[in-house]
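What follows is a single chain, given as structure tokens, in the form predicted on its own.
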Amino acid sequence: MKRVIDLRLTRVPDLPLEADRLRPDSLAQAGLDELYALPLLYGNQTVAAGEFLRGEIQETEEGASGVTLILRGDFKRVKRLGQGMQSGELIIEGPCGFHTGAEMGGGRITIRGDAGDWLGAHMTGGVIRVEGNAGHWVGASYRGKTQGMRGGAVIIHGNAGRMTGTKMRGGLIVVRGDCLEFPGYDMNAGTILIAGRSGRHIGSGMVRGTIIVRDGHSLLPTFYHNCAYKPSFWPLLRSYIEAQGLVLDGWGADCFFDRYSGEALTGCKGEVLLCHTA
């Protein structure tokens, strides 16, 4: 059976509202009394979501069983939506805050508009897809840790902020857009691609891993050339982004990559391809 949760906010918070509650695994079974008294921390206080939250749930035999969760309006001032789940999906009708998907161990998070900070910090699986642009620290370790994403894909569709997979250790991210300064520091493995321009000093203090990018005016010069070739993972690559619903205009499944390794001063075992033929 197909459960369809569709909540509408009903005011805008005036103060960060934490919502690490609202997930389509989590509210499998819950009534709409029962999501509505959901305790959700308001400032310094607790609040129910139904001072937030009013909508509707629907239950239909027809479709894919599971739980989808949608969210619609402003979400710019609530957080960790989504942190955590580990099924089902979650749509979000608008702009959302810091920490969405962090924490995520599986499902399908959708965002049609910008997703703030933090975003997929530390998530293990799923997939999480954003229409517009994503805010610093993509799929980063929160400070103190020492591994940030390790599995999963973001697809973004817009632009990306700083820090965009530090301390990454797998899993997938792309950027269709610009991304800004330290894309993949201290990055341990998974890839990065970047189809717009990259800030500087790219791949920073990463150990292993890929990041692909089409313009590498500021590669660092610790990296070194190896080779120029077409790697044989990149049609397959192209084709799960595509089936992610993201083209790449000019990223054909021929291109054709110089390969450098680095950084030097953590043992070149990672390395930045640049696409000149895109």
Second form
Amino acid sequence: MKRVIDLRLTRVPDLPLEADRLRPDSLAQAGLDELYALPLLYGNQTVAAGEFLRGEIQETEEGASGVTLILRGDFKRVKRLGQGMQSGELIIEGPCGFHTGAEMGGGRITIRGDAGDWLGAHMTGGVIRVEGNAGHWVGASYRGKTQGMRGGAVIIHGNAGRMTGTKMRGGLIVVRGDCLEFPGYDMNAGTILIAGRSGRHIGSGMVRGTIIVRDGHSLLPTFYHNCAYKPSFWPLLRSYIEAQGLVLDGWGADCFFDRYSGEALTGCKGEVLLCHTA
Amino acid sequence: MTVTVHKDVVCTFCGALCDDLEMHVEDNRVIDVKNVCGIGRSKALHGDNDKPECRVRGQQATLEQAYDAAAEILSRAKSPLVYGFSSTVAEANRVGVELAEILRGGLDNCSSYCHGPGVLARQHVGLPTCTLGEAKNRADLVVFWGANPMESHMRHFSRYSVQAKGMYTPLGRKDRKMVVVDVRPTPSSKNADLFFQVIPGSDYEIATVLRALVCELPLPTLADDSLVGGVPLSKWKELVALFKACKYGVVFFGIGLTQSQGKDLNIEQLIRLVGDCNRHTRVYAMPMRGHANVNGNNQVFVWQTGYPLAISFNRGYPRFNPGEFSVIDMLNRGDVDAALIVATDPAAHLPHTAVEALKKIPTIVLDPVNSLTTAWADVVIPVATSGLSAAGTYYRMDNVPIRLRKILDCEWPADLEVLQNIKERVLDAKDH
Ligand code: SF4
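Given the form predicted on its own above, I would also like to look at the protein as it appears in the form predicted together with its partner chain.
After this comes the whole thing, all chains and molecules, with the earlier chain placed first.
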């Protein structure tokens, strides 16, 4: 059975609202009353979700089974949407706040607006697609933790902020636009692709992993040029990204890449690929 | 009137906490100070004058009325912020933390926009560090990176670093090499043996190259005359040679490094550089903390909550996330609906947008002197001045706790007492 929960934000909260209970996988059974009673944290007060959300639940036998949660409105001040979700689909028709999809293990999140900082931080699986821009610390680790995102994919149609993929340990981050400085900082593994302009200090402190960029003007001198080649994984990665609904203009399947290894200070096992023909 | 001379008084202006001041007191006023620099002198002479009026919403009030008003504002708030503490004693910091926890509010201190990045870096990579006493007695190489002590910590050179004569540095300046890295020539750089004028925002790259040089890694893209941060590589090699040749080096880093592009990552890389140097010789790093007890804030916050700054208690337990719970970001986003400000002057230090946000919400300020913030705060509570008319503990920039004495009488209570009074009233309000 397919279940669609369609909710609308009735008023924009004037203080931050933490809504980690709003995730499709835990709403598979809940009726509207139960849903409205879900506790959210508003400043330091616990409030019922019904104070901010109204909507309906539709259930149909057609199509694939699963839960889709649709949130409509300006969720910029709402934090932790879909945090820790393991399955189902979350569609946010508007912008959303910090920590969206943090620690998620599966399912899909689609954001038809801008996303706040720490999008998909510590995620281990699933796919997040952002149609607008994302903030800082996409797929990163929280301070004091040693591993950021470990699996899954974050696909960003717009730009991203600083520290994209900090301490990332696996998975994929794709930014179609530009990103600010320190992408892939202290990265352990995984793949980051930045199709636009990248900020300075790409991959500094990276231990392993792959960062694919268009311009390497800011590569630190502790990265060494190895060769120019056509990596066999590129057509596969490219078609995966296209399957996620993102077409990268100018990045053909036959792209050539300059391969740099680094960072020398941390063992030189990471790689930065500079797209030749883009 | 007799003049009383107090010896070994602590100066509470900057993080160097010079503890050898001589204060001459007559008629409960400091009339003269010896062994002090210019900024320290003016704090000592005027730190306990110019008390603000005790006010509630612009009207003169008694202390009791002010406590009641403060407690009412705070206990009603859904997202209160307790912030400041840079110029008050560790004991008051502790009550501040307790109050933030009871209120389930935010808690931050001034390091959030000065040396906080250094504190965050230290959490990630540790900090090989020493005390100022060791620097004085042993250091034969002192490096100032993004710091200008001649203007910010005026007695640092003579008491602790460049000119100080110590056990293994009997000749003072002659026994030491001094290096300055900064974006412009400063009074401090004029004294230096080597001065590196670097391009703003290039510190991370420089520290990375220095690390590679210390670790003897190849740098195939750089020739000797290639510029790194605006300075030729050959000159950086000289600095590395100095590092390797010294017996005891200390790198003092200032706000020029913590607040330039890269912030905590600059410090992380610098600390790692210092770590790499320790494969060859003994080198340490130390932050040049600005406000007297801003280090004490971090110390107290850490032993009370586990985190040094940018803390939220809104779930009842401490959570930490700089960028999310740091004072400037919270104010800019409008995440705060009441603020308790202790021993700092946000109107003078915070960006304009954050100050405007503060003006829109009920604000309580505890300040020993009239400030830009006391001019418009809703509740103003005058307090005794730590180190002059209030006793307690401050932490020096090298983490050494120093006891402050009370040498003057003051009609107003100390921060500690005020915070305790507000706390008790908040507890009462929450019970009912
Ligand atoms: S250096 Fe700092 S602590 Fe020492 S006297 Fe000057 S202001 Fe006071």
